[in-house]
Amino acid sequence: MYYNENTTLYCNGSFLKASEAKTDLYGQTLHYGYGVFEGIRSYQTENGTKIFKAKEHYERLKRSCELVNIPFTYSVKELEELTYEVLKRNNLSNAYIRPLVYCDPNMSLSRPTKVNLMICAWEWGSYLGDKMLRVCLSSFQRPNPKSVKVEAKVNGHYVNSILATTEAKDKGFDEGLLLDMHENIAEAPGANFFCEKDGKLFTPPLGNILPGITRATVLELCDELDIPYEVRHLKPAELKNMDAAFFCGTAAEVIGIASIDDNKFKKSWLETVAYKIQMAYQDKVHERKMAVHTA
């Protein structure tokens, strides 16, 4: 699904066949989840293959390393150049890109002295599909921000996400929606959350959620389209009175939610400002002139 005998990836200064790449079984990342990664997309645009917000993603990768004491010396410019080369060698335009910083062998619980960088890419559609989602409130919470660096995209954090998504799918839903330690709405396992009421968008504040680059892009689009929004804590009970909701993330892009715990939203998706955001986001990543999208 992710590679074949012709796929090339970058690893520690060399471009290798993915099928021939190796790692050490005693690494801290494998044993303890001590590593960081990014999820990035590239798109075919009128101006050629473009990585969407590469700078922002790689700045976050470097920041994640700093937050969890992983030494990492690559510059953002180097990372961008390496990534475009991976895309070129694999003849990819519309692709999902996965940079991974992983640690050397170390069975202790101490900071690493040496780390590794891998960058791979593959063709991947929308992570959550292209249909409106049936979502349930998860029994799992996002971690207490005093227990981990929630703003860092750390490998081990995603066990929490896997548990939440698995629970949702086992119940017959498409995805879960997690709360924070104070029972406020937090985010999806791999995406941020927005909801809409009377033409205004609402989204949870930073502090208990990943500072999503797509989330920031949605807020930029709100400013560009004169769509009002408010960043504040939201309680689950408020969702029943909302007109619409959506998830957003690099993998998920912008995807509408049909219902939460089988409570359907009041408005038709095509009549919402959320739909305008969804269409405007596609225009932005494909570098098209932003159109006026109406029902």
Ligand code: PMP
Second form
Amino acid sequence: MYYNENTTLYCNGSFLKASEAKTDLYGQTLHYGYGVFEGIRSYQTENGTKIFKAKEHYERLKRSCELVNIPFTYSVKELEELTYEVLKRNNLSNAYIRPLVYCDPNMSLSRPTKVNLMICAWEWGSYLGDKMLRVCLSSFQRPNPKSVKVEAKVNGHYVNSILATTEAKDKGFDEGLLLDMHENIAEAPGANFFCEKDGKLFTPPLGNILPGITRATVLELCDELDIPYEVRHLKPAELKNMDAAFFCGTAAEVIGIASIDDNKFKKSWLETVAYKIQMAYQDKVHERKMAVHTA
Ligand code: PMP
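Could I see the form predicted together with the named molecule next, after the form predicted on its own?
Full complex below, order starting with the chain above.
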């Protein structure tokens, strides 16, 4: 599904066949979840294949490494070039790209001295699908910033995400929505959260969430489209009064939420500013001139 016998990936200075690439079973990343990664998309645009916000993603990868003391020396420019090369060698244009920084064999809990970089890519549809989602409030909280560096995209943090998504699916929902340690709405297991009231968007502040690049893009789109927004903490009880809500992330893009714990949002999706954002996001990633989208 992610690779076949022709797939090439980048690993530590070489381009290798994915089916022949090896890793060490004594690595710190495999044993302790101590590594960092990114999730990036490229799109077929009128101007050729373009990686959306490559610089922002690779700056976050480097920042994630810094935050958790992983020595990482690649420059953003090098990373960008290597990624275009991976796409080219695999003949991919609409792709999901997964860079992974993983650590060498080390069974101790000490700082790593040597790290490895792998970059692979594959074709991937919208992560949460293209239908409005049935979401439930999760019984899991997002990791506490006093326990981990929540702003770093660290492998081990995704145990929390897998628990939350699995719980939601086992209960018959599409996805969960997690609160933070103060019972404020935080984010989805792999996406940020927005909601809408009277044509205005609301989203939780940074601090207890991953600083999403799509979240930042949505805020940029609000400025471009004159859509008012407020970045503030939100309590679950407020959701009942909201007109609409959506998740956003590189893999999920912008995807509407039909209901949370079976409480349906009042407005029809096509009448929301959230829908305008969803359309404008597609225009932006595909480098299309922004059309005015009305229902
Ligand atoms: N929150 C979490 C926990 C995520 O895993 C992701 C996906 N990287 C996001 C938010 C959205 O981030 P981005 O828009 O940068 O993909």
